[in-house]
Each structure stands twice: as structure tokens, then as C-alpha cells.
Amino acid sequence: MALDVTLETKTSASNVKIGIITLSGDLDASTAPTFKTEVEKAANEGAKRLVLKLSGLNYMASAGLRVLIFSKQKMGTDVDIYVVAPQEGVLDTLEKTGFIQGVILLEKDEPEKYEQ
């Protein structure tokens, strides 16, 4: 299955730039570069919060995990990364690798938590 990736940028009420990336489909070695490109765009636009909406992401291979790690490195330590509504298999991967420890997990999309 292909991967659909969309990037939306917003500015919060407190004047913080937010990059919101929505992923759906499968994130594997063939689709990870597309995701990486959107992360780079968000970083270049100066986003201080990165929101990853994953409810439509069915599968994530190690290549996808590498892009997530890249996103933490590219965005910097002062950027909050929100992982929103990952499916069970993707959440399991994030938990087993420890990546979930460095992000803010939201079980459902709650814009009031990252758009303040």
C-alpha cells in the first residue's frame, strides 16, 4: 500500500509554529523518503511543535522509525513531538524501540493540547 503524507503548518495562539504531518498507508523503505521530505519542510519552516497524526498509518518498518529518529534530531531538542492516535501495531513498535519515551503520546486528536 502506498503512503499518503500531508503537511499543514499553523501558528498557535501563543505564536508557536506547528507542523502537522498526517500519514496514512504503509511507511516502509520505499515510502520513508516522502515522509522525510515533509519533516524537513516542517523544520525549515521553523516549527517548534511537530504533530504526527498516525491514525491512518497501517504499518511502519524500520525505515519509518529511522525517519522518526531523524525528525527528533532535525527538529532539535527544544521541539515537542506529538504522536497522535497510532494504531496498535505502530504503537507497539514505538514502545518496543523506546521512541515513545521522547514524545508526547495522544490517544486521540486533541488540538487543544498542541495548539495552545
Second form
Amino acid sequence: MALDVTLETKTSASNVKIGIITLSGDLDASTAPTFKTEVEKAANEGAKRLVLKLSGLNYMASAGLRVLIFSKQKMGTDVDIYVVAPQEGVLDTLEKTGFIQGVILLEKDEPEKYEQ
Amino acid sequence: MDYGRIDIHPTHTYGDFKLRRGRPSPFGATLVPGGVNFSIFSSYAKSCILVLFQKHAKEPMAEIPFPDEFRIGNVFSMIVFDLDYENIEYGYRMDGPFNPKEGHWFDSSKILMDPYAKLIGGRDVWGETPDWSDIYHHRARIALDDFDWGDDRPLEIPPEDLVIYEMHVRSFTKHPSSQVKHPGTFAGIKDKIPYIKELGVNAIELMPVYEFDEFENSRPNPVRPGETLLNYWGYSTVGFFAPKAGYAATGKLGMQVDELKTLVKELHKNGMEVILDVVFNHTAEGNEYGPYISFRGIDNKTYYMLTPDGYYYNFSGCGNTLNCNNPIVRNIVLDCLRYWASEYHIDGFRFDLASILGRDPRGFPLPNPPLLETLAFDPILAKCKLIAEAWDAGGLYQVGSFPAFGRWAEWNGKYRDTARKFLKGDASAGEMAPRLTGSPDLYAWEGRGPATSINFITAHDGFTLMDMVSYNYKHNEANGENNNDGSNDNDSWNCGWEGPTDDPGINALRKRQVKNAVAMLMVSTGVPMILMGDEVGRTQYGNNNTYCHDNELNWQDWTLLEKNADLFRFFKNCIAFRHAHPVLRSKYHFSNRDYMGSGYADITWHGTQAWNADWSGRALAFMLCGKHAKAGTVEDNYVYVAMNMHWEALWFGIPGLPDGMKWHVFANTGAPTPDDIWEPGFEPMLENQSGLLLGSRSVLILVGK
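In place of the form predicted on its own, output the structure of the form predicted together with the partner chain.
Full complex below, order starting with the chain above.
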């Protein structure tokens, strides 16, 4: 299954720029570059928070994880990354590979947590 | 693609592939701007072809010969541009002489794995039967080094402060009772960190985690129809740089590197070091009947020790012997260890059959082995623990004489043997005394400290501790080798009945012997090592060589934690006691003198009478002076240990303490649970400060404060 990626940027109540990326489909080696492009766009637009909405993401391969790592590196250590509503398989991968330690996990979409 | 820089511009083409002269160093496949640098060494190959596969594809997608001008010296190197490096697998074909008598085994029909492969596919999921028709079984892949370590680094715990826990990755959590999400994996161990932490060990030693083939020599289990015997322990390396994919829950996704690194990071966060059991004495290619995997077809004569007739020397007992003191092979060992220390933050290495690493290319022991010296003085490995299994299968036994260069520690086989004999009443107090004090007879004369001695009573090789007190003989029938395999010299004692019994007296004695063993181990100077599961009485049902069993013979049964809760509590408190008392963890051997003016020597020896040791008997006691802890740099309590390995209770007179101090009972294995041990710091005062009756086959530990 292909990957759908959309980027939306907004400004939080406390005047912080947020990049919200919604992913659905499969994130693998063939689709990872699309995701990466959107991360770069968000970074270039000065986002200080990155929200990844993953509820529609069915599968994440190594290449997808690499982009998540890349996004952490690209955006800088002061940027908070929110991982929102990952499916169990994706969450599992994030946990086993340690990536989950570097992000804020939201089990469901709670905009009040990242839009304040 | 815009390559941007002129120095990485392609200069050659082959079909659709853009190429450039590669960089010979480093060996392996390395990402460079725009491409991948492939570099491989062979002394005798005439030509070399890079073989590329799409991941999992049966047939290669391309075969690119190295142009002659791309070879420098004996190294073929080439950059291939625009590769989808996450989705390829690669190998080599090498052409050269085939003349086994001369040591050459070149065969260009074979696809060979890069000995420097950092990621290996082909055995992605543990136990999944391989496709035997595959033309390339162990597939080199390219690993990325983008793991986010945060502020993690190796812990550098002083060696004398370590308590090592030897474990098998799969065995630890594979049993259904482990209740972890991914049984038998690195992720499973991570889930059990709270357990290991509660036990109190601060280093885990993992049996081999380098990629190996569990299907090497696989065969039907003669005892359990339908089950297959596997190369379960993994002491047969396929690739020295790659973690075992089948040990990772994410192996199917090719993410075993991340999963293992996550485990290391998490263990470090919890104060635990990671030591890897590494096997450089031989490889999975076996003898002349074994498969071509890599070395045999790349440079057989360089990598293996060969007889004058071209046969494989077998000092490893496994068919071949890596030619460790060939300069080329020395380098691959060094590169490998440096890689694991720097890329995986590994804290130390235990070298399987390390004496082989000290043999010259013809097999003779070297007085000053360059490999061992190189490792001892390497700047990247400078803080890593280096632990030798100081013997090999060729009969070279070097416990106490391993070429240490001031750095190497040893599995102290003499500690194991003497402690076992003493426990069952077969060794005298005089034989046991040096083992309790870091084996100065073996190491002090050469200026080697007590931490040289890795003290252990059980290890993966041999009986578990519970089996050691439950069996007189090995029971290896399930291995299908007519009980001929495994050690016959176990110094074990079944306490009166061979195997399981309902006799409460025998069971009580067995438990007491287990407690005696760990109590002695934890008060011994040196570095204690315990075997996974001994803390809950794990059994292998008398099998002392379970190398081939992927079943309950190896798997840790977590229900034992409840069944033998008293053992776990005893282990836990003994380990905590060791951590609490620096007097037990000296960096230097005892001097038998009072250099602190305390009125007591750092160590004093006693028998059933205070100040009067009987070196020929079965009873022994010693006292450590707290003023001399860590060579007098810190102050600790006094510790007195009495060991009665006689079959009768004995009265022990106890030495007096400085004014104002009293003896308190930390442990007495002769007392019923829960009075057999106390939490450090909460020890009750001893009623009669001048002595006590210590039960038969019992150990007493007092703390004076």
C-alpha cells in the first residue's frame, strides 16, 4: 500500500510553530523519501514542534524509522516530537528500537497537549 | 544525480552502474557520498566480482567485476554509486587457485559473504527452516550507524566491583512463563531488566550474539520426535561484526542493530555493563567438509591454521582454527572489537578458548603473543574488560599463566574446581584459602591483581548449580551422542540420591549447598560470576552440555522464582552484601599485615578455634579488617566468614572485635529460612559474641560493627 503524507503548519497558543504530519499507508524504503521531504519542509518553515499522526500508518520498515531519527536530528534537540496514536505494530517497533525514548507519545490525538 | 563534489564523481561505468576507484580502507561496505565503498582483501585471489542482490531475491541483480586498476596491493576496492543501500544484499565471487594441499580453496561459483558485514540477512527469524536451495545463505547487508545514543557511554565500573551474570539471550525469556512480549529476544531481556536489577548484578555477559547459524549440524532430536537439535548456544561465528538477527524481535525488519543497541543503552541506564562472549578461535565453516561462507573462499590460507598437507588444525574442537596471529587476522579481530566497543558501547569481552589467540600460525604457543598484546594496549579498548577463557581444546591450559600484559583477566577454572571439591568435603581448607583471596598463588607473583580472577562455580559449560548438587553423573542422553559429550570431571555430588527426589532431608541439603556456594563466591576476593538461573535453582535435568537444545533444558523457567523464593532472596542479599562492603572488593591482594595500625592484619585466618586455622581440615574461617578496606582508603565493617564443610556441626570460636564493636549475623546457611540471611544493614546481633555452633555443611557470615 502506498503512503499518504500531508503537512499542516500552525502556530500554538504560546506562539510556537508546529508542523503536523499525518501519515497513512505503509512507510517503507520506497515511500520514506516522501515523508522525509515533508519533515524537511516543516523544519525549513521553522517548526519547533513536530507532531506525527500515525493512526492510519499500518507498517513501518527500517527506512521509516531512519526518517524519524533523521527528523530528530534535522529539527534539533530542542524540538519536541509528538508521536500520536500509533498502531500496535508501529508502536512495538518504536519501543524495541529505542526510538520511543526520544519522543512524546500520545496514545490518542489530544491537540491540547501540543497546541498550547 | 548531482554528485556535488568532483572527488566523488564516477569515473567508470559497468552496465547501468556508475563506479569509481574505491578506498581500500576501511574494509567492508561503507557509505560514502553518493554511493557505497566496497573493500575486500585477499592475498591469493586473481580477480574479484561484486555480487548484488535485491533484498531476499533468489538471483543476483548484478555482478560487477572489480577492474584491475581498482586493486591496490591485495585489496579490491570500488565505489558503486546510486545504490538503494537499504534494500540490497551483497557478496563476492573470488577467482584463484583451487589446491587444498597448498591451502587454496578458491571457487568462483560460490558467493562469499563479506567478513566485515555489519548486518547479515538469511537467518532473519530464529528457527525458520532455511531455503537450502538458496545460492547465497548468509547475506551481507549495509548497516547504518545513526542510532541515537544520547549521553550513553560504557560504564567503566572498576573490575573488582563487578558481579557478572552469564546468560543466553534466547534462554533467558523464551520459556512461556517469562511473560514478556517478545520471548527469546534482546527486547525480552530489556523487559526483564527490573528482575536483573533486583538481583543486584552489575554486568551481564551474553553468550555469543554474533550472527551464527542455528541450523549448523541440525538434526532430529532422538529423544523428542518432531523436535530438531540446533546449534543453540552459537559458539560458531558466521560474521564477527553483525548481531544475531534471530535474537531480535525486529530481525524480520532488519533492525537487529537498533534493538541490541537499545538493550545496551537501557542496561547502562540501569547501571549494568554488557560483556560479550566472543568466539575467535574458529568459524562456522568447519573442516574440509564444511560450507563456503566467507573466509574459505576469500583467503583460506591466510585465515585458517593449516597442516603442512593443507588440512585444518583443530585446536578449537570444532573443525578449524582461526589463524589468529597472522597479521591480517589480528587486524580483523582488532577491528571487530573496536567496532563493538565504539559502535555498540560494549563494556567488555570474554574470549572463548582464548589460549588459541596465543598460538602461532603452526599452533605453537607464543611467549609474547602479538594479538593479545595488541588488544591489551589498544587505545579504543583501553577501558574494556578483557577476559580470557585461558585454555583451549588443543590442551593448552593457561590459568595463572595466560599472557596478560597487565590487562587480561581469566576465567579461573581452578577456583571452580577447588570450590566444588571443598563444598562436598573433598578439598582441604589449605587448598581453598588461596581461592577465597583472589588466587594470589596464580596471579600475585606477576603483579596481577585479584580482579584478574573471574571466580565462578558454574557457567554455561557444565552443570547448573542445582544440578551440581543433584547429580553425580552427567545425563546427556538427549544430545544424541550416547552420553559421550560433556565433561566427566564435574566434582559434583548428588547429596544422596541421583536426580529429583521427594526426600525433604536431601532437598534441604541441596538448597543449603547452593547457598553455601553463592555465599563463598560473594565473599571471595576477585570478580564473582553467576550463571543465569542459579539464583532460582534452574535445572538442566543433569545435562551438562546443553549446546543443542532449544527447549526447557535451556530455557529459564520463571515459575522457579516462586518455588525457590528463598534461593533468590539468598542470592539477592549476598550480592547486596558484596556491594555494601568494599572490604570484599579489594584492588590488591591481601598482605597479611596490619598496615593501618588497627591491631588486625587485613586478613586473618581461623579454624574452629579463633586464630588457629587447621589447613588440612574441612573447616575454615577468615576475618577481614574493615580499616583495611580498599587498601585503607575507605572504612568498612569487619567481616568474619566461617565455612564448615564437615558432615557434623562444629563449634567455632570467633575472634574478638575492637572495643565497642559487636558481631552481627548476616548469613547462616545452617539456619532455616528466613533466618538464613538478612538484608545488609539489618543484621541481628549475635547472642554469644565468643562463638557459635555452626551446622553441618554450612557457611556463616558475620559483620562486625
